[in-house]
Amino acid sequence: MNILVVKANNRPASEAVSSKMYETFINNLEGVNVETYDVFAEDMPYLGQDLFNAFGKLESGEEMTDVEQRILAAKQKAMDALTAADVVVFAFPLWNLTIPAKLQTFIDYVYQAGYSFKYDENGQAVQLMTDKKAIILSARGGIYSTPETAPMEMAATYIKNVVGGVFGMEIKDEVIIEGHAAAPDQAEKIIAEGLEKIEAVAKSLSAVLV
C-alpha cells in the first residue's frame, strides 16, 4: 500500500494541532510505503498566468521562463505523487475559515480535466479517482460542528468536496479536533481523544500486526 501524506503546516508540534496530528500519524504506520508531500518545503508558484503561458510554451517550443519551468515541474510532481498513491491523508489547520494557501495550491495543481476528474459526452463531471481514498485530520481551534458555525468551515468540507465529489476517492477516515482553543482548560484532553483516534486510524492502515 503506498500513501501519501500532504502535510500543510509548517508551525511545529509543540505549537500547532495539525502538525502534532501529522507526527501521530506518521509514528503510528507501520509495513506501509508512505511518502510526505510538505506544501510549505516544496517550490510551488502560485496557480496563474504563468502555468497558461508555460503550457502555450511547450506546445509552441518557445524557451519558457524560470517561473514557467518551475511551475510545471510543481504541478506534475504534485500529480506524480497522487497518482502512485492508493491513500491520500490530508493533514491541516483552519486558517481563517478555510485552508492554508499553499494546500491550495496543492488542489489547484491538481485539480484538472483528464486527470482527476473529466467530463462525458454530456458534459457531466465523471470522478476519475475512484480507486483512491482519502483521509481528513484537521484541526480547529474554534468550534465549527454546530448547525450555527457548520456553513462557516471551508476547510475540511471544501477538501472532502474536492477529493471526495469531485475527483471520486472515497473518505475513509476524518478526524477532526476541534475547540480546544474555545475551552483551554479541556484543550489537553480534547487533544489527546483525537490523538487517540489518529493512531487508530493509522494502524488500522498498517499492514503489520501490532
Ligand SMILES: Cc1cc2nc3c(=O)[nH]c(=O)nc-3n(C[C@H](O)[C@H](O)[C@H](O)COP(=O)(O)O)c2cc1C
Given for the second form:
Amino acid sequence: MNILVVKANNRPASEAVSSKMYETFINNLEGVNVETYDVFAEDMPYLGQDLFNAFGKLESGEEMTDVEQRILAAKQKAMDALTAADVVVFAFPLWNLTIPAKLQTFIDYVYQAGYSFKYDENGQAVQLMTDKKAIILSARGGIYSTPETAPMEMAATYIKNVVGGVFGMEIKDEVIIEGHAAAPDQAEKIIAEGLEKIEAVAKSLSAVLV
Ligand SMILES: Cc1cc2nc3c(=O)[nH]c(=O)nc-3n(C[C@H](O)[C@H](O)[C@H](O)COP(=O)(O)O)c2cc1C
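Switch from the form predicted on its own to the form predicted together with the ligand and give that structure.
Full complex below, order starting with the chain above.
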C-alpha cells in the first residue's frame, strides 16, 4: 500500500497552516510506504505548446529543446508518482480563491485522456482511477463553507472535482481548516482542532495498513 502526499506550499510550517497540516499528517503516519511529491521543489514548466512540440518530436525523433525535454520528464515523473499510489493526499492552501500555480501544473500533467480518464465509444467520459483513494487537507483564512460563500471556493472544490469527479478516486477524508484569518482571536483553537482531525486521519490510515 503506497501513499503519495502532494505537498503544495513551500512556506514554513511555523507560518503556513497548510504546511503545518502536511507536517502533522506525515508525523502521524506509521508503518506505511509514503512518498512526498513537493510541487515547489520540482522543476515543472507550465503546460503549453512546449509539451505538444515535445510530443511531436518524440514521434519524429527530432531533437528537443531544453524546455521540451524538461516538461516531458516532469510530466512523466508526476504521472509515475500518481500511478504508484493507492492513496493520494493533497495538502494545499487556498490562495486568491484557488490552488497555488505549482499544484495546478501537477494537475495539468496528470489530467490526460487515456491516463486518468478516457472517452468510451459513445463519447462518455470514463474514470480511470477508481482504484485509488484521495485525502484532502486544505487551509483557508476566510469562511467558505456557508451557502453564500461556497461557490467562491475554487481550491478544495477544484481538487475534488478533478480527482473525484473526473479521475474517479474515492474521497476518503477531507480536513479543512478555515476562518482563522477572519477570526484571529479563535485562530489557535480552529487550527488545533483541524490538526487533531489530521492526526486521527493519519493514524486510522496507519492502523488499516499495518
Ligand atoms: C498569497 C495568499 C493569498 C491568499 N488568498 C486568500 C483568499 O483568497 N481568501 C482567504 O480567505 N484567504 C486567503 N489567504 C489566506 C490563506 O488562505 C491562509 O493563510 C490559509 O492558512 C492557507 O494558506 P497557508 O497555508 O499559506 O497559511 C491567502 C494567503 C496568501 C499567502
